[in-house]
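A lone chain, given as structure tokens: the form predicted alone.
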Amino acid sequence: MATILEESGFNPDADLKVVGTNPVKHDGLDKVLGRAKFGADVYLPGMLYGKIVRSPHAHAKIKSIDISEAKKLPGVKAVITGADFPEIPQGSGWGDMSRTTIAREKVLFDGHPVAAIAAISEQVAKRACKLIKVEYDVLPHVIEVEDAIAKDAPILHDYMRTKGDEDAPDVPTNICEKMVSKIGDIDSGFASADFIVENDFDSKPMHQGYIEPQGCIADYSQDGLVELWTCTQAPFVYRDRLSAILKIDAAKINVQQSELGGGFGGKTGFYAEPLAIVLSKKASAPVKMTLTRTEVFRGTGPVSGTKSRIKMGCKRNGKIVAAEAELYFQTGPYTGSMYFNAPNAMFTRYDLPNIYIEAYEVVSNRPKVNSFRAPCVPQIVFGVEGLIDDMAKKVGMDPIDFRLKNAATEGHTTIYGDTWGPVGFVETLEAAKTTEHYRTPIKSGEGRGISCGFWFNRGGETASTMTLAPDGTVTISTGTADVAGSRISIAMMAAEELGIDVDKVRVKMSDTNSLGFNRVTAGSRTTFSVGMVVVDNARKCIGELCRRAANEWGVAEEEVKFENGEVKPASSNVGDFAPMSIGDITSKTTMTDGAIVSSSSMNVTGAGPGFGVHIVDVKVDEGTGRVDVLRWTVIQDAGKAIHPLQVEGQLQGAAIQGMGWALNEEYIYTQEGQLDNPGFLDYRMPVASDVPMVDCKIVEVPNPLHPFGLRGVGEVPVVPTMAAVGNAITAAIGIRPTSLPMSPPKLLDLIEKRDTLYP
């Protein structure tokens, strides 16, 4: 669909009021107040309270459900199993989702769905869970990677081949996928390296950590017609999944976003809105479902556990030659871990001759995987930026100039077949190396690492209207949900290309109903897509004003011009008329001429590449194993920082989730498969007294496909936070970490390791 905006990009010479400025964001108060309403703040009249039967085995046939007793129970107004799906075959993606939703001939995971029951009260509905009594027949389960891919490992799919793998023997198997990505030669590669360096590295699965658990309600109209209000990053796409799992049009089915009390990616699955729509179907009622949080860490998507083996080579010069890599990815039962993330991204920003990955998707006993930002990558790039230090050291080069030397810059073409325009790669290191961070000397027992990240970056479909009121102000809505306070930013961008000022423009999140699709609010995306469509409806608005004002002096729409906020005269030649701002227009014309709408939906591209370096100080107490954080600085290209405030809030959050990954978060199963964290207390997420004040600097190299020249900032600052972290302990403590998280009995492991090895 042509678009005004392919005729223009970003102007480096433009005077902007607006876009760089950090005016108070509009839904800040209500936020702060507690007046904002969350999944769980909608209450309808005559609404039911449902709640969840959950398998306690990891792997399990079921042979039978019984829910006589749970039926008879005074205030039960409906109660379903999977007998109440529509049956899809299993093996099928929209299959493998309805069964991620509630099982059916088995249970694959601790806190997989079996049943749900809608009541009066949540106490009846509990009341109930109890009554209903499921027959098992429990089965070998397996946890940890390394188990599912052994040869002897329990199978979870008799279905299953791997896909990808044409030497793949046909017999059932834990791999689901193969993935191999190459460039050049990798074997005269390695054959032309002075030095190659080489490790095995493992991760755990980690909670996104969003404070708001999962909440919907569910209306089933008797006409057929759903309305679902829910936390979600994801409206369309949950109106579509939903549409083919219970065999109901999407026209049907109308998504309404509540405000969203974080998500990280975490919220771009479904998990109680499916058992909440059938229940209200059955019941006749309203039902509201909202997780616990034991059920939010038993029954949603953790990122995937992984297993690596890296290896790399560099000549004397310091110039690496070449890169491989063996990854394996947890993706709970069924497949969906966008494992391919990471051959795409791991050692994207070095222009490396010769690369080959081999990658791996393995079912197993867990919970079904679910994006966080930058979904696979950070916990490879732990591994990568380890072995790029390892090389620097030996070639006795700085860290960052060793990075710097084989840095991707413009034209470079990278693995996955993109050649990249103007990119911030090198500013950013240079930046970081002039930070007086890094100039100030590291202390005796502390140690510093360095650590690089990079993110695509995306586009895609995105649908908007804007609406110009008699008064001259101004409402867009969009259809992406705001996970990380997106709506001031897109109300500057159009505030900017409209002239106005920014408390004239309110920005409104859209149900379904109200705008054509708009992709998941995920991969930064949102702030850079939505800018695009805003400012081609400003433009068409734009173009609207200027005709009813040449209407109004009756002269031809050539002779005016818009110019900050007010149609003008193009020159003295036209006339002596006055210029009419955007509201003396709108109230002149809106009854003659109707109001001022524009609506705009493309599938944006343009998305430009991101890149952050991230410098931490560490100390380890090799008593304890305990690691103190003793300073963090991020610095990251922007491309143009719209919100700076927004910007820096976005960078210390993912330094912040980064070291409580790199440090203590995980899953821990007991013998039985069942997870024994479920929970904050014993899930250990960072605290303020945990963290110390992560200093930032952006950078700006604009995007030159953008009107604004941004580049999206939410992914790519959690991709080296571990790795830095991890480069701070070996500096600290010589010798190097390998597994996540780097808890206190690991490094303690390390350091009897150590003095072992060199007394």
The other form holds:
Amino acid sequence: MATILEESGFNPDADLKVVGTNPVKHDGLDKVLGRAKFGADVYLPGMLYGKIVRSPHAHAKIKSIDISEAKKLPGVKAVITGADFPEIPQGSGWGDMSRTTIAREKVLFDGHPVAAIAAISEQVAKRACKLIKVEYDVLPHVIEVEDAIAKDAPILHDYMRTKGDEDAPDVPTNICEKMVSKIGDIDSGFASADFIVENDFDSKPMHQGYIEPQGCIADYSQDGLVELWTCTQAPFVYRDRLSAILKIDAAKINVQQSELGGGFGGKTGFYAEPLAIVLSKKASAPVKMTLTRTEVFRGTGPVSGTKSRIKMGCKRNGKIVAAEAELYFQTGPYTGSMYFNAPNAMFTRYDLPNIYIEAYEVVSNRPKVNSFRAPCVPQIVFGVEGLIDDMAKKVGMDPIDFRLKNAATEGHTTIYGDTWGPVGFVETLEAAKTTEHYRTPIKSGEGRGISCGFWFNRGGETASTMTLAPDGTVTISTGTADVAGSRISIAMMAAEELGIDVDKVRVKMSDTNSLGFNRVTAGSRTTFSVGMVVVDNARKCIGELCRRAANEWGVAEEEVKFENGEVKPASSNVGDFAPMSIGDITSKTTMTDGAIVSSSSMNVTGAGPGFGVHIVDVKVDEGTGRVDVLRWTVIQDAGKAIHPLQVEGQLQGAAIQGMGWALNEEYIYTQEGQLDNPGFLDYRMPVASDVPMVDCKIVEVPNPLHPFGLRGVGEVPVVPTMAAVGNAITAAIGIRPTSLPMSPPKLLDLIEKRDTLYP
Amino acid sequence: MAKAHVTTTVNGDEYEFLCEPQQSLVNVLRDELRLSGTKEGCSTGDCGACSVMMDDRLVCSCLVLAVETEGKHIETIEGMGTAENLHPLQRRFLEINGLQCGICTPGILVAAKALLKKNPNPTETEIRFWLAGNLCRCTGYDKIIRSVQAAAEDLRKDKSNGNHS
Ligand code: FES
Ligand code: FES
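Could I see the form predicted in complex with the partner chain next, after the form predicted alone?
All chains and molecules follow, beginning with the one already shown.
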């Protein structure tokens, strides 16, 4: 079967008019003027303010909740607790989701919501929160993975047994799932190795750190319709989940996404939204809820902290022959960490004959984790790419050459069973070698690190509509979210296909009532998948434009063609007709068959794997353990960069997020299981003065299953980051850090250890 | 609780409002005056999303009490430019892609404008340290710094061409 690229005659070197340029994004103007409306920026008549009462305990039975005093406070319009939510059994997916929103039997983490209030002002709502009396029976808690899996650990759920582990005894456990993945025969693999490297690694949870705290406004009308305005990466998923846990028909819930002030995966699941809806129903008024930063840290999903042991072996010639891993992932109080991404992605990009991986997902008294760019992968790749560097050193090879020697290429069959088409890993590594950065020798006292990453990239359910206005301009409605500029990329692809100026196209983020289901905007799927449906929209509209023109000219449809935004006779034999622009045809729809619209809905497949290489230079102050990142270059295969500046932005942003995760960011808990650093002062994200410019080199190995050849770009660039920094630090100080974040106290300990080991 | 009556000037217009004594300026700007261009990312002075000018001084409006603004002159992002008459910073942020999600952008623009007023020719390091109080999680700061550099150059050129606006 011909690929879509062959069908469309795609030629990456052809003179694309729009794709590959950098127009100003259409949503940009409102954003620099302060007019863009984010989650917290909408105000409705009669609106109330909602606030949440949260548990101060990590693990406790709720004995009673007394809301009577709060209800009496003037200005309070509604008070709700878990009892106001439909009963759904514990241990089921919906039951867990409902209980993450608001606790029932027990509170399971510091910050777990137990009640919520709607009042006429934020100040009154805050005062009312203090009047709610909750009686707790405090239970022993557990925070770290090793404590949660220890014998006699406090158990979070009596009903929990390990899914995927037939040998597990029938007793309660904190291990929710086990997954085993393998290729070949691991024992004979290691038996044939000349060098074996092995280490234990660990990482702490970090937070997505979006600057916009969650904000929403819910309006439950008297006739049972719900209007929800919220900042989300997943309006349709929110609708369907709200429908399930609140037992309201999906058709009666309309979710309209706001501008999104950052998500990075953290806004793929809701928090305050169900509470706002129930409050609105009870108070019979719109309810606005915005989380404080403290609530964002305590109550919304960080990423999984991990523990792992990884072992790899290679031949003297640099060929890797075996890789083994045992991985543990925190998930918070309920399953759902997407830990399975790690075994599927950790070694994928190398062609390894023998692999054995055991992965475990573990509950503990922490907030429920949420997605973050390439969920569960970067913190494990930290270990893998560290060991790869150790092996390269042992065999005496350049780190890029060592990776090239093992790089997977077209036709590779992965551990998850896919066989790849054209992929650009080798090209990306080769491009890294030619960068000015890599060719410039490192100064003495500094360290340079290399690391690589892979991400599957995703497709999935995607729907859109295209409407041609009488003047020939085009509106597109999409149901995905715009997390950082996808609207302009979508408009560009449509403009390219329609042969018109990108300014004649506008993309609107639709509400859920107006469009078919769209999967969450995550997994680097959006520009790819929406590109597919929008090109389909455009081709359908072009077909209709041709039909109308042929009718007008009284010729057969095959006798006209669409070229550069115009319908014209297919050849001079057809007749002497002046070409008609889109507007020439759409201005006459009153006389023809009505407006030209097209709708497209697909379960998109064909996402092309993405690869990146990062090069990082650091300097470590051996007196304080402080790391200065001096230079950073990202090389990545984008398939085709639709809007190169936006692609660069993705690469640069991911690099610096990974730098924070590598050096500073972590969740710190007190002995009592309370989060000790729920603010930006103590949870230290990189600021402008911490970081260098980030140079980018975009490689383009087209994905043959996309009309413009593109691959997703958002996840890949975070995958190699911590390993790149770790390898650079190792090069600088001569001993390998294995624990994230590589914060000054840890590096000082390591330097001391080095000095005793090798005085 | 008794509310205070405050009169203040925002972007050249006089406003009167009532507020509780503990209400922050960002809270009043947004919830009372409905000037929601100023963002609230942390309420503790750590993210800079709420940056505004108060009597020509750059402040975090989450750390200013609304009652303190009596008789003061406040400038917010809403007063910085219009679509037809963008400030060079706004223009350069658009062109260079100095914004991705855009939630940090109002605060960064206000802060950067304050920098360029004080120091029309800042080095990269000076820009980075001046903006160290403005968190951005999307961009990695690269294109923000480049946008500020480009706008600084525009403003310097404007000035040498005798345009002192
Ligand atoms: S909201 Fe004021 S500094 Fe963050
Ligand atoms: S552009 Fe999103 S936080 Fe700066």
